[in-house]
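Presented as structure tokens, the chain that follows is alone, the form predicted on its own.
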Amino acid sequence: MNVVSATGLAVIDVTRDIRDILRMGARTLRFVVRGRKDRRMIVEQMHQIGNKSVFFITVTMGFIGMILVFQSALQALRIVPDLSLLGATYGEILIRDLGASIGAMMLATRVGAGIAAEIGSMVVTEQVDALRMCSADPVEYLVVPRFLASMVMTFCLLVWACVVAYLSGMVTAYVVFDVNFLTFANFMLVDAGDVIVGLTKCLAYGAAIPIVSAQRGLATFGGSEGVGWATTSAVVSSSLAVIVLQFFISAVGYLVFPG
């Protein structure tokens, strides 16, 4: 009975969180269309989200690209002794699925945690209450700039992540398996559908991470312990949002562009 009760409470909590996130997304989109945009704050957030994440995403995706190509080549050599299509296959998977999704998981840890911690700190220090007293909506003032900045910079970062992962994989294939650069740089399997699906994921992740993280930040309660809860919850929820979006976008993509 206790297990059933705990499961029911967990389902209720998840349902409530999803409802709150959807409401946050709807309010954010409404203010994006009709609200005021603080260009200075948007530029500042673009710097925080984009410029300060370049090194992190470059190093991470570089190593991930090397690992993916190394393991893929080892498995391929067990079946066929020819690696001439290694680059073509890797490029298709990277552009359509792995590049944006893995990169977004990395950004969820940095960007999501940063947004939740910053907004959560403002909540516990009553700065958000001060905004409301000044007739300023926290969503319009705090969430919209981060949302717009994330849409632009996450898109750019994930495209850059795919480039880095592909180049590092190319170098790995040449150094370890003696695959020529021109042979590896083969995009014969990549079509317009793969590019559209990959870019759609970049946009979707760029929208989901700030909305989920901001909702967690505004839901902060208590003191420093509440900020810690909001930060952890933002990372977990943002990562889960990336996985769920990856599944649905991939499913729709394979129906529309079976390739």
Given for the second form:
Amino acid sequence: MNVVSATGLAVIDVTRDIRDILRMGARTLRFVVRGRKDRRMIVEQMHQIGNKSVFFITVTMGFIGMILVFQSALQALRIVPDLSLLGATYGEILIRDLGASIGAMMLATRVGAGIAAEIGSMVVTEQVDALRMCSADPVEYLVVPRFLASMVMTFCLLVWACVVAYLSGMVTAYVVFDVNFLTFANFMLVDAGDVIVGLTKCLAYGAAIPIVSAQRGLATFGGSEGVGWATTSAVVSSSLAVIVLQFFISAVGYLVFPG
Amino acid sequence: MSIRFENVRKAFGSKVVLEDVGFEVGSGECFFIIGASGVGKSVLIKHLIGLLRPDGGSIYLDGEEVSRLTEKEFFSVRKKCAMVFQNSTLFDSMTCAENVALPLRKHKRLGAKAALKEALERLDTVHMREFANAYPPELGDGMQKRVAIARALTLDPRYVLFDEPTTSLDPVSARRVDQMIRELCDEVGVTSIVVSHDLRSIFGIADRICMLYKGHVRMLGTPEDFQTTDDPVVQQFINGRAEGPMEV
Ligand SMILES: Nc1ncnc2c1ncn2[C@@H]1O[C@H](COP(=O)(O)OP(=O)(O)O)[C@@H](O)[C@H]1O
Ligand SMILES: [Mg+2]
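Since we've got the form predicted on its own here, give me the form predicted in complex with the partner chain too.
Now the complete complex, all chains and molecules, led by this one.
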């Protein structure tokens, strides 16, 4: 196969994947509006997605907060020997973008893999077929509870991710660069636009991760090896979805709320 | 004629599984589909209930063409044509009784109490009533299979598809399942399609047998026909020989 046709096939694959994911999103939303919602399932999924990710997200965001502040302070010191605005700029960029986006990338691995593996193994053991034989729609039964649970829990986890990264950055600034807490805790640069853009991102990522991963899970075929593939593909695709959404929401956010 | 497959073709990507498959199954018949693992036996029967869609050809159930129905329209087909899957597809988070009650609640829209009461009667017919409140993972394979059969039969289907019902069962449970399938045909008049490569079941309870090989029907006939055939591929399969012309 030559390079041109290989590229062509890859483009067709990606187009089909995007179409399938959008379709899954539309069906999920339709069932969210009209379908039956199983409280017990949603609560169970909230536990799966939420509680079990708290430790992971706290540790990773703690380290990321330290690294971000350490590196940016080093860079800043090369230009001006003054770190009084370090906390203010860090707060703005964290709230507007990095807190939610880096946190979502971490969650895409933890939550996305979990959803795809769980649904994928139900596909290869024919449980999804059995659901369809009972006239139960797999999207209504399997995807909707995960979607709703993820909307709520991802949102909370990403807000928490910002808090953790902010605090660990603050401690780093104090310990390494001697910036005291009161100087650091400066929210002068944070305005309503930053908060709105940040929260929009939290919601968008919370919706995208379960839909992309569930679509990958339902497309599984071929035994336990198939589940492995589906899981890998779910992590890759949901991380990509996070980055693409980050780009578009940032772009629109910049046009609506410059600054 | 109750079930008819005509020139059914199915490929996954570039991999052609069924090339041109056609056969008919008569009313009340116990029809076996045999063939090596991976020839597409499960793929074939899943077309009848819309779990897979053919790339070409047609499938008729009771004279109605089902291969072009939508997922919603298949709901009524799935009421009269049940399937017992190869894997245990009982839902682990529900008790046996709740599993059996599920189709009653979804298809017949019965209330929880009424459905559970009927589920208990159904479990009684497969001698599993005492395990009604057990969860499927606590039970052995044979018992799970019986509960799965009870779940498939709750809506009194006229057609039942069994996908390798005796594979992975011990010999005693396997013969019990065979007996249950035969009784369904003889006493209730259910038409069954059984996918199997268990020679004891094939020659014990089949009315007619269809052998799939390389995407085509290799042979179609009664168990006697199969025992007296001189087709070397069929002979190799039914005698279970490692050496021979068959490609797997
Ligand atoms: N959803 C699918 N996507 C791709 N290939 C599939 C799918 N389902 C089945 N196959 C392939 O079709 C072939 C037939 O499978 P199957 O019908 O399960 O075989 P068996 O005769 O053992 O029941 C296998 O090679 C399998 O890999
Ligand atoms: Mg099979």
